[in-house]
Amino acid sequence: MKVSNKTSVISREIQQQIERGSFIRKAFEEGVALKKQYGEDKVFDLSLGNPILEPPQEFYQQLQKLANHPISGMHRYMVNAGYPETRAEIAQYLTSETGLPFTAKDIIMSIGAGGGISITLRALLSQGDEAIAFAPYFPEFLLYIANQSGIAKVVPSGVNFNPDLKALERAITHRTKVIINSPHNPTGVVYKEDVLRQMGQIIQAKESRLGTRIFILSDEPYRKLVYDGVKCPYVFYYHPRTIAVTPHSKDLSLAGERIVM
């Protein structure tokens, strides 16, 4: 069967999501395109967060390492999770910082963060679930919850671009999760300790009347990109149900690695 060139193969979904489009994506290939243009030195491109530092000596002492002295299947499949070795120093690492008891079984390894992401809405939504953003709030957000038949609930932000928490108690229903960006982007708003409080008071209170289980999804790739003394709390303490996509691709210019915990 021959096929018409003016019909698509792709599926109008994807299409749209095409057409539409990232904005960040569109910017940062446009900054790519000026560079090329005018120089590096002179166009300053602040769209996708690309690290202009290189990694830790450290980074490359390890990869010198691995490359000349390899260990024994390296290279083959691991479980799904993650090597069970990684997840143990990241939740030891964890423990360390927040005196929580994190263990191996509560760490999964993914391919950057908007895998974890997109991982981590694909376990808790199912179709027509809502998944409630602050706005402003990161483009791909939506994208992310569309591709897991969920449906984005964008709630207005308030003073100073903290959430809105009047705004987030009317729009929680049965169908609830919850996704939080602190260090905020693209606002840099570190939400504060008796705002996450408030909000976790407010979730579970909600959980209680509806007889649901809300989790919240937290996105913290700027977690140790603070400055002037401010502090970055952890959500765990306020939620019971949080789930917090960290990745190094700020914090150690690792973006093309893709790494994430």
Ligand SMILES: Cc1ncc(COP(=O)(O)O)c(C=O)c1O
Second form
Amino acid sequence: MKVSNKTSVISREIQQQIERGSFIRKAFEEGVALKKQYGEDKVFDLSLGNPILEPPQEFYQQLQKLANHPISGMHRYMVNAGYPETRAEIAQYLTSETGLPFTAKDIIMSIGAGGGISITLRALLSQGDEAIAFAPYFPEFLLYIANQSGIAKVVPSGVNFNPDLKALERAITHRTKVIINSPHNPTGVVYKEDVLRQMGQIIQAKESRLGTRIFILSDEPYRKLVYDGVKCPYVFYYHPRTIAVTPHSKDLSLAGERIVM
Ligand SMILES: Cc1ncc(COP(=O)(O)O)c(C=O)c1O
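Could the form predicted in complex with the named molecule be given as well, to go with the form predicted alone?
What follows is the whole complex; the chain from before opens it.
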């Protein structure tokens, strides 16, 4: 049988995504090739937020402990949401941080922020639902949204790269979900309590008017990477329908491991 080379053997959407590609991934791959050619110390790769520090000693100690004293059954299937005892530990940590009553049921383990955002959008978006992202946004958001048949709605940032809340209010429809990212990649802005409070008020007023429930997906890989006493407020206080995605790719230098809470 002759297959026309105009016929794609993989899905058209994936073919288009491969052709367009993620430009930060392409830049990263170019960096890897340039480092091979010119040497590691000659190329400064600012594409991915790839940690240059090594993971903390405790990480290796725990790995060694597990390798030397494996827990029976630890490599078997587990419940989809992750080990209940791990989730309970994380819930306890979050409660001690926030004073809010988290339990293991509030925690789902996933595979990096990419995996966490994807499954959250999968759960939230019906075909054609809109996910708002504030420009400039982490470019992969568009792929995560498109992969779940959602429509990305880009809302501009306002002063100092804080979200333009008036534009947010105008953009919300009965199909809206909202993605935020603070501390922000690429601008580095940390959304202050006041911004989050106003955002929560706008979203809740819209919920009442439209008769909908609007989720905030808060992407927080850089929560712990703040300096000079800057605090990164928790979004949970300002909007009850918040799902936070908190990987350890950056704060523990484990970008190549796929762990998230
Ligand atoms: C804002 C933001 N969200 C998500 C990710 C993806 O994180 P992960 O490597 O944990 O999937 C990154 C990675 O650079 C990021 O900067």
